[in-house]
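The chain that follows stands alone, in the form predicted on its own, written as structure tokens.
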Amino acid sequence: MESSGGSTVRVLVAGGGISGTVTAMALKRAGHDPVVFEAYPAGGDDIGAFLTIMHNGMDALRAIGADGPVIDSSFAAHGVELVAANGETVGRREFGTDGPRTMTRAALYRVLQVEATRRGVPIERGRRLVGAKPDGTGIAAEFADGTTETGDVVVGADGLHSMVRKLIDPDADAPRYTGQTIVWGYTRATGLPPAAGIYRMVRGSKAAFGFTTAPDGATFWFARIPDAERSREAIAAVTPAGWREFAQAAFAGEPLPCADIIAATGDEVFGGHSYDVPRTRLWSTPEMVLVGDAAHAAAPADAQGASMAIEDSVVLAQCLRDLPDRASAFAAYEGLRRERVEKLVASSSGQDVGEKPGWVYAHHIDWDAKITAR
């Protein structure tokens, strides 16, 4: 099968997470030949965090017909309610019926991988990319198990600490610590304040908190807490009880439901530092290109990490479909994406980017639109 822009391209996708599986599905739809290499033996596993795919992310999934499995495995919220430190509700915004979807990250990985497999995309597990070199006609990827694979393109969908980013530019900036630690939790305890159909966002005096109630009664919550940066080893050593105590301390003594919700949570509580990538100097070489957090990562304030990655994936596939060579495809992709994602990273870090509220959500991708060279 050939794409409209030229011959079929064999694409080696490094990373079996959100951006990797969506990129592979979009490339398959565009007439190319993707294969996904996932570093972990069980690609649906994760540390336990949940996430929200916002309107624009669902729109991008809809562009390639992949929204259905996500809808079936998630729940919706139709608005957000803002609560001040004194417990007073100070604002509300309606999302409408096509609003964001919430699910665990592990569940999202699983449903996307199942859908990619159903569409004929091979997923090779336990294959961690550690190197890649042009071989004259394309590129040879090297894996930690000593094996190699050859293809025309390597897509770096390998996340915040991307190996492909380093291969493209050894001097690329490292991810930047945002000064916040994020703690997530779930509880099925009864008697907690309900937030069915909405996200209730609380601004405490020391930290921010958000929660929503799933249709089965489970409360999903997160806290964004100012914190000094600790080593990866120190973060990995924190127990669920330790994360619970850390989060409770941030809301102790305040007239808010946050501390009660945290106290009602058992071992389903997880934490980690928040990092962003404000700007990546080089997004591509003639044989390699970045998507998602490998190219740009934002603080979680706007809940756009997954959605921006999904947008990248679809647009990259359109560019490789419609343009006659990789150089023009990669240039068009970067031209279409860089300004938007860098503005989102800035907005998520609290900067005024000069846009109206909700500017991110209104983005629409038309799969049938023809991409032209830039």
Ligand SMILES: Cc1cc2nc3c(=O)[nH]c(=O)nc-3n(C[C@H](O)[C@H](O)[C@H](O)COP(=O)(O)OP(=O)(O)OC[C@H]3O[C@@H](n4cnc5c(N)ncnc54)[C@H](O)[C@@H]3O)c2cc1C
The other form holds:
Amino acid sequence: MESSGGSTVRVLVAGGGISGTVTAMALKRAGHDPVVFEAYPAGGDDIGAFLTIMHNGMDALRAIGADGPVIDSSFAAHGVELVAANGETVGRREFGTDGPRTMTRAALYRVLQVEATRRGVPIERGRRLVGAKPDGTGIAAEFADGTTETGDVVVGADGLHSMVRKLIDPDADAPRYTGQTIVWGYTRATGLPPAAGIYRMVRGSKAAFGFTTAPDGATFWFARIPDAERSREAIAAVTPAGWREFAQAAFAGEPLPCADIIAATGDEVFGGHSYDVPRTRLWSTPEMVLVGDAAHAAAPADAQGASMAIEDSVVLAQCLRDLPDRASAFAAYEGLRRERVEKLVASSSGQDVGEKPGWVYAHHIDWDAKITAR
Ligand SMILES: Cc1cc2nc3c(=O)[nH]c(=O)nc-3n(C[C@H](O)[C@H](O)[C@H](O)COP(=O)(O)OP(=O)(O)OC[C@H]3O[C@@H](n4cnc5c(N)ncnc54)[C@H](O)[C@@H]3O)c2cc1C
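What would you give as the form predicted together with the named molecule, now that the form predicted on its own is on the page?
Shown next: the complete complex, the earlier chain at its head.
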């Protein structure tokens, strides 16, 4: 179904990550004219980092026919097994055959950018948005290289430390440190405990660990470690060896495979603090709107950041397809998304939101369903 709202909207998308590329693909499918501006000149490699797109994120990609390339560059897990500090397995939950897909972060960014380009979305790299002002007919976006671009709408898909969030509301809350540092890694070392098709989640006495084995034998692992907050510069200066030692120390002396898996990892290891954004007061102005981590960000406990970003992107495009004026489109988008994402952020931070585990997966987007004004 293409744009029913009449005129084509020229959309300047700030950020070429997950929500930026998916928003642009969905807008293109809705009959609009998106262009993506990504701050970095080349794709971020973040060697060691990986992520998992859950059922609902895959469903949202399917809604715009973009699930295929992601499936081709990822592998599945069919369940999760919980392991206690003494090494005993204490629980298991099935994901089903339609379950989550795991891939390196670099691979996901790459396939989404390649697919968006294939669909005719221009992606301009090395273009960092630094300002945006309404210009009477639409909005003029300013970039760090001194250039300006004009359009009808700016979509802030610019992640956790979003500039567009600050442009919409200079008093918007800054991301909140969750008190945890996350370290991710993958290794092709042999002889490690197998976890093919499953995520093994280990609760150590000081930190949590999860791992899974890819079909080619590589072990993908992450550790969530309580930690005091350090500056962004200090975190950026940690070397792969530094991350490895930090993660290993959290599991030293425990009767679990975690320290061994970490020790068997080379330089494919990456770490950083975890932040969340529980509530962003304003999601839009008449010419600007937020998606993904720019609007809301969750601690990694539910592995939902990417999936929620993808859901947002598709729903925003549906709203801009079906509702002729931007105010009603943005109101409908926020109405469809805010409650769900804020509940997810609360649940990821450990709050009881009154739902059973896995509540978030059963979400379906029907691309052809008509969005009505709220
Ligand atoms: C290492 C790591 C592992 C994670 N693991 C998982 C997981 O397993 N499952 C999961 O669901 N979530 C996971 N997350 C969270 C997930 O990555 C985020 O929720 C998701 O990437 C949000 O997508 P986004 O497009 O909103 O932001 P991002 O993916 O961060 O993309 C934002 C993009 O905007 C660009 N940008 C920033 N500022 C500007 C600007 N001013 N102008 C232009 N471009 C700009 C950035 O360079 C970036 O490319 C993980 C996060 C990290 C860091």
